[in-house]
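One chain comes next, on its own, written as structure tokens: the form predicted alone.
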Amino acid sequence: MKKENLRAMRDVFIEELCNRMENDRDIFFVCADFGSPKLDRLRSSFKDRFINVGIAEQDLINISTGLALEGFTVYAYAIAPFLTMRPYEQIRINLSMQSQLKEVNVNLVGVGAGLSYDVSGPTHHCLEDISIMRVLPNIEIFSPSDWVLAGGFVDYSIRVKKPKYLRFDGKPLPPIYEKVDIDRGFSELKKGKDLCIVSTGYMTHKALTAVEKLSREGIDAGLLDIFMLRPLDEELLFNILRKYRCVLTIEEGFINKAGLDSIVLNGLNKKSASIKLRNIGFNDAYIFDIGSRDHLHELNGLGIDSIVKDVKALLG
């Protein structure tokens, strides 16, 4: 992949949002003292609709909710683990509960999903976010695998008047898509015969590499990228997975704790499917090792060779 194709999800999203703000005065951007190269344009061009609350995530949610209740479309922007965990009570009461009674369009833009901030250690890792946000009713969850999806979500975020959590990777990534139907919620990147790998976010890039290696070893693996974790058309998803006898879920988060694996397993159980499922992710412990993302993956069974080994074990 050419280097010039590497782009950060947040930069593309903010750039697209700036374009909408030119003609839509009902959009506010609220920040918890967190920057971005593209944020400079937004801050200088829309001074009356840009608010920096400082390092105060609870205030971030409170102010964003107040603006949304006045009819504005609001984007609350912060580092993903701090955005989801520091103001969790405010998200629960102001957004999850209140949106069941009133229209509240607050978009929680979290940067640093998974191990995006790899060398910053476990305080900045974000392995819990899917699980804790899924347990809250009425909040949609968007988990894109590339910047094309991130940019394409802007129109959806304005159109759908509900609270949403956008979990963006913190590192520049190459594109996977040219264009995509956001409302569909997932994409079958490759059809296969032997088994299907289901992934989300950054792990879709690793899954693509694993699928290529498996192909060279004579294993025909399909690949499904789920980018809308909620809402999700379970019927449509099942119609794809039913073609396989085995499914492997891959996520950069804790497994067996209501993450991607739970989403897929719940869908299969509702259909009483006899499909074998195996899940790959992080076990029940934080990561105190220091190193690059790939190094941490290798240590925790998420390297390409480990994924290939797990596929072979699943196929028996």
Contents of the next structure:
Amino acid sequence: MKKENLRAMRDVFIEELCNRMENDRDIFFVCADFGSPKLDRLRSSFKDRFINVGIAEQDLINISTGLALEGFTVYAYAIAPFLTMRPYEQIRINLSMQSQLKEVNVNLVGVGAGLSYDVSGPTHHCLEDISIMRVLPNIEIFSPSDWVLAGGFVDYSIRVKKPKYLRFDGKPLPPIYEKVDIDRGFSELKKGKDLCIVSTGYMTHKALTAVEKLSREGIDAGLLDIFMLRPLDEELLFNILRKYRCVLTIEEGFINKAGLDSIVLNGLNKKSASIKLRNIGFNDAYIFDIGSRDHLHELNGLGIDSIVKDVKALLG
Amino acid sequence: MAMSDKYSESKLLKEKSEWVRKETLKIHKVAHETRLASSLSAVEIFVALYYGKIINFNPKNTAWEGRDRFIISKGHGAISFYPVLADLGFFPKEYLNNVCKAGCILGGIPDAIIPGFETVNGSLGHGLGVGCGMALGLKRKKCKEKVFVLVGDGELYEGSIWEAVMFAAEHELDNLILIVDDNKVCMLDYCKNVIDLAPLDKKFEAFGWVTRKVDGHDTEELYKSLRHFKDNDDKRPKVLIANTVKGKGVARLEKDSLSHIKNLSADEVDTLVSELG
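What's the form predicted in complex with its partner chain like, now that we've got the form predicted alone?
Below: every chain and molecule of the assembly, starting with the one above.
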């Protein structure tokens, strides 16, 4: 991974949002006692529209819902596992159900996707969020792989008046994109002949490294980064995937549980495509091992060498 | 208000309460899935709020910006609100004969698909937090409308309630009025035998709320307290603790610790309705 121009998704997003708040009086930023260096400007500039509810995630969602029902565009900001799992029923009833009847533009901004908070242990790891948020109807899911996408999403989040879950990585990452088309939902970062790797979020960076390594070993892998997990233009996506003989999904979450793997599998099944599919992700156990994100990936079969090995097994 | 108006107003609230209680029983007869006891304790609260014109509403435009917001967080106990809404023109009265029947918008637990309901109800502990968000939003928009939230006392066991209670005081949500239907019974027992909530008023006071206790079946007292709260310029959020009887009006339910889950037979309903006149 390149080490240039590293930036945190939340910082870029909040900076851009701050700019919008200068002219848009209808934006509220609500947090559950969670910060960011860039949040300091927002906090001091918009004292009347920045609300810290305290360490109270249920209240975070309920207050945000009430504000949205009064017509405000709301950002509910917290650490991803606490934002999605502590107030799951508040999200289910007040965002997922309520938005089917009335307009509710609440953007759940979660920081710490996957193993972003590597050494903080399993309470801070977030390996379930894609699956559990996908189960809820009416909620859009944005899973960006870089800060360019994150910054580009601000406009979309104001324009599309639906509840959304934004799963931001917790670590500063280099850019992948130069410009973004959020509405398209995904991007074919590289075309290949032998197989297509499908990834989301942080794992797209690892996939890029794997694709380079595979290339050195004579394997031509394509790479598709899905950043809008819902809504997703399945026609458009599977018109690309059907050109391949093999597809490998890589996600930093539990597999076989309605995550990225299931999006791809269900899509291929609908098309009755005869494509060999393999999924990489975490198996059915929490991670109590201590170490860096890459170390934890190595231990769990998500290291670059493991990915290359899996690709070879898939290609037979 | 002139003396005669006062008299007729007070009489109207009493008459409407009797009518609503009767209609609620009739609804239960056609839809035994409804939670009768919990709905009967709140009858006078609904009547005072709507027929007492505490709440500003527009049945022809339920999204009217000038309406006061009313969230019924104890959703299962809102069957007695159906007759009120029908009578005031939110939907046709015929609907009351079809509660829980296929194709009717009136279910066992009301949601925002019904004109007059703001939120999706049925799970407890949500309404006050959502109400806080609305109250904050209204203040930022510099709107003078109020937010009313009705909760049951058993609902106060939910931790999310107290997150919202703290929030409302800190943010001086003086446009928020909480009504506790203090009917003393949750599903399995009297609350005092589960985890005693007393002293409820002291708890709210300690959290920085204006607190008032009232006989929840005395429409005049309810009306006066709600009017006082609505016109009050105290900066704090307000809570009205309405001392009620679960299953009010049905002797068999009034003294039953399991009244929440008890149904009445069609014959029992008929007898009660004829007794009520």
